[in-house]
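Form predicted on its own, single chain, as structure tokens, below.
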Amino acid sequence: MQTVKEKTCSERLVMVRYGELFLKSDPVKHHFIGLLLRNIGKALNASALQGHYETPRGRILIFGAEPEKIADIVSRIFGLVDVSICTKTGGTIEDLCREAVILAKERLSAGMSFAVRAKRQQKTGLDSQVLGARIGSAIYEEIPGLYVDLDHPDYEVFIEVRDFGGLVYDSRISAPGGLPWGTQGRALVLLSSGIDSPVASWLAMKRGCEINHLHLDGGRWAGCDVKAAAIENHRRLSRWCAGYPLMMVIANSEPLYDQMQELRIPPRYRCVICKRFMLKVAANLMGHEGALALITGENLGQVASQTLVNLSVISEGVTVPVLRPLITHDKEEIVTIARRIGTFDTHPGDLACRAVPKMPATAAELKVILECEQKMEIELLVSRACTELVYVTALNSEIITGT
């Protein structure tokens, strides 16, 4: 473990906290926090910005020139619950006070209330609470007219006191938490121009899984801007792995309806065989794109092919895990989500599916499901569709190759 560097100037910094992964293994944490450090260096020579990090117990300390540009990248890692611009101090009282002065008179004006937040992480010195009361009583001596309210103040500045010296702070910003990205290997994720699949990937990301998506384009069967939705949604989840490339494939899915149609396969059974398709294209393309997982944005009960019944009949169609992240989340929670990570389009164009019966199955039997696949001669539908590939790959919220 680093240890801070000693030094009796003020300087400006950026701290991260971790949080899940406190509760991991010694060799496991370490591993985890050089992975976290990783992804930080990589999202910050994304945007040109320069930073040296040190690593006392529990933080994250990233010293650089612009330290709003850094916590601004940061805030999106995988890993981190949030992300603080600090003043470095010394350890004295003195100091501490000086610089959590200096700060609440930028926010703090007559009539307002405050709050001192102080931890200290050696066990001799003053303790958290005299330390708070100290620092409290020389903001408000400097500031008429405050009071203070420990409970739901206006404002709040945070003290930490640690072997190095002191860092002050008035804000938090929220980070993703989760695992880092690259912890759990490599996921294919069913990426649609729709709301809930774009969560479902971001959870992914979340949870430590790099991701690859599969874009299954159906042509004229969809919507005129489906498949540049799609897109747009893999370049906005981009964001969200700053530094490294994200990489998705299109594959051709318009000979399945063509050949449905064709055949006279009954409508209500069009989204169940679609799906089984989608994960049949997908679980051809595994190995290609090195996944260990496919992922779907599915949610139960919410459209007639996600009936538990019809989970049940889609799953059979593959050997390999399928994930489901947003199963059981309500739609507005999904939406919310979506709204948060910045992939919610509130005009996303024309997205239809011209496929869609008016009466869709609820309960479709696998028997009579497997009986229209065999007259489709479905493998070898499967077999031409991962024939007829796109890829595009998007880097840092930019779409850098289409071929």
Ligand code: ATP
Given for the second form:
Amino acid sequence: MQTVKEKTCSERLVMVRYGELFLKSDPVKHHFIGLLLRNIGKALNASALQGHYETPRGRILIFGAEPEKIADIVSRIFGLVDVSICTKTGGTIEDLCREAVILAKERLSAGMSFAVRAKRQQKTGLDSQVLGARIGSAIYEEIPGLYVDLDHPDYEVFIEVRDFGGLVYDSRISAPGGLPWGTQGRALVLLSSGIDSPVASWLAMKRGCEINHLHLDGGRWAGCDVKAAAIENHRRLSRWCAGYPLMMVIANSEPLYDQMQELRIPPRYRCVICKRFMLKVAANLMGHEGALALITGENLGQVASQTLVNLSVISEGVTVPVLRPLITHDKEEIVTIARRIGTFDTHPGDLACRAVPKMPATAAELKVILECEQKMEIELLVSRACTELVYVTALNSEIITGT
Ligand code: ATP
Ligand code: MG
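Switching conditions: you have the form predicted on its own, so give me the form predicted in complex with adenosine-5'-triphosphate.
Whole complex next, starting from this chain.
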């Protein structure tokens, strides 16, 4: 015969909540939930886990062995707002009380405060307040010396009564929110060794974009650890689309800097010409990559090439959409996100750009830049950069092919 504890373990499941999806019309919601289930399935398969699903209103229930591992993986799935490991019970007040007491006994002791948060799907039976009070009393009777604090409790237990029975849980793991990967089409992100562009890439993923990365390898003009750090950023970001291979293309930009030096282009224009070149290469490659937009980690006023004047001169180089998710973020805000998503401390070492002049232009004139580019035969440099490509594929935090 099963003991109560064994019975409890066999009925544990992972419940996830989606946020913004809930606001969509029914057909769109249905479509997005289908994509969400596909993404969850791929992420679990990638870790050799399996689950089956139920989709009661506003929730996805995932049944499978090892709910802790499942919860950890799905807490990185875009479109989900939070994740709880729950126990599925019968719908009677006795079932709910028994389970709530089992959970509370593991966490509560005399002198602590607690609150019961009860909800019910149907408007029949005990109302939420009465339900909460009854379950609260059951906990109170079993564990002496507790007190109820509905505003700032030490411990909360959540009860949901649904048409299939009850769900009881006591923790909520935050998930990133946003929209499911694959709902907004593909974008090509210009990924560097720095802090900003990985955050820009993550924010675009968060809004449902499928992502490819492009890194421009400056060769001897780039610090000797730059390429490895960019690949490390790429590898770490692949954790956020588990089950989907994340592609990075690396193009060679060394000839650009050689040409600027050889033709004695005024060093103050180098950064603007370099950023225009990067966008031009990206715009040339985006069709091949199936991308609809380019994404950069540029930010208003962060460095000399990012004044509003320079950003407008940089944007003029291409006609395709260029999205800059970080445009108005303060550096502190960017660093906070970078820490949270695991890309902050990517790589120590020599990450300097040797082409950066002492006094970069903060208000480059388009006319002058175009003259420089004409002299450099920029279009030839762009098409040459697009022919020598190296691909690096990352899957679930591992580089599976590439340099
Ligand atoms: P980040 O801005 O990512 O921290 P960074 O500070 O080295 O990197 P910036 O000079 O601020 O680079 O460049 C602005 C943006 O241009 C970057 O956010 C990134 O999108 C793109 N970029 C810069 N260097 C490269 C590179 N080597 N390859 C691809 N894209 C790059
Ligand atoms: Mg930057």
